[in-house]
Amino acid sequence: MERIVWFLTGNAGKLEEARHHFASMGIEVRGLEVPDGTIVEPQATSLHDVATSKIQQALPHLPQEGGMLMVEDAGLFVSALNGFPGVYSSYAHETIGCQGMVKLLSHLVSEDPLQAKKLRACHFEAVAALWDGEQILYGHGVCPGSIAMELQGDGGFGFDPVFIPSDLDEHGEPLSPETLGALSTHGQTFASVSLETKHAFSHRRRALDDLLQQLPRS
């Protein structure tokens, strides 16, 4: 029997990443369309929180045929701004975007490299649920970074052009900020890398991943 997913997501990108994976399981998964207005954002202080407000919007929704449904929430946790704007990244790139993310740490400099991305240290952080017929399943992924001075690249999307991931072991761990690692971007951002390049680091890819996990094969 034809195992499928349903994608609550506006975003192409996400969405391809997620048939890739899930194809590796034989599920198939297909685009979730709602009509406007019908998914209402949380006032939420977690992503988890987020998610599964936003699943139990959509659960009505769900195709006559059937299937699993599934939603992605991510965020951007800066420590120096004691988690902002985590919950609320969408709605700050929007307003102040990455050339507002830049000045909010401008006085945040060092002439140590090291020091400087301890200063500046980040996270994104993902949440994926799954809403498999019966109960909802959660997978995490999580990618350890660093604030850029200025924007660089033209690729990815929302706050990619700072985002400078933490290098990862042999094992596609990440590292500790003043630890070299088999893969490094060497202080590039998410948008000036290939997408190949970002998807070792990505922290939505190691949310589907975790997910997938939990998921039993056919």
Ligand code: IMP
The other form holds:
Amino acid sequence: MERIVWFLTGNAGKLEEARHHFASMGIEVRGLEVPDGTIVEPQATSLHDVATSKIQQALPHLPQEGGMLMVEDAGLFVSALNGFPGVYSSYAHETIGCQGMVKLLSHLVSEDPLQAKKLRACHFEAVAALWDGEQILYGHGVCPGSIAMELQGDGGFGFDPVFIPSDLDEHGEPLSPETLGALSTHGQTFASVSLETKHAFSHRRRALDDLLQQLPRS
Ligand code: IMP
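Could I have the structure of this protein in the form predicted in complex with inosinic acid, to go alongside the form predicted on its own above?
Then the entire complex follows, led off by the chain already shown.
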């Protein structure tokens, strides 16, 4: 019998991405619908705790036919802001937005591009949590980069217009800001590159890959 993962997300793009990933393991991904107001965003300071709380809240809504349950949470962590907005990224995006983020960092400038990258360092981070019927497994993914001086590009979502990823090495692993790598957006933000390129850098993809490696092959 085919294994099923119920994915708690209102985002059709994320659902599609997860379907694509899990198909390679012969696992079917279905969206889990819960009544409005069922899941309360917890006041937690780590993505791990947010994801755990959402799994616990959603478990009673798992369909009778059974299956596994997955949630995924991500955020933007800016070094100069001590990791803010982190778990509050969607709220920060709704309130100050990309323009506000650029303004918050407007004092962090340098003639030296490398120094500017370091001053404006940040990373996207994602945690994918999966209840496998017995325990919660966690997948973790990080994408380091820096905040652009101004908004750039009109693709993507969230903080994509201000996020410039660090280059990747020939194995697809992220490098420190001073290192030029095999794959680079050449200073372009996530909002200016193709979805395929973003995928190569993506924290979300890394979190799903990490999770998949922990699942037994059937
Ligand atoms: P979520 O938990 O994946 O919905 O992410 C929470 C918030 O973090 C989003 O509303 C975005 O503001 C930001 N974020 C997370 N991942 C990304 C990304 O890949 N690009 C841009 N913004 C992101």
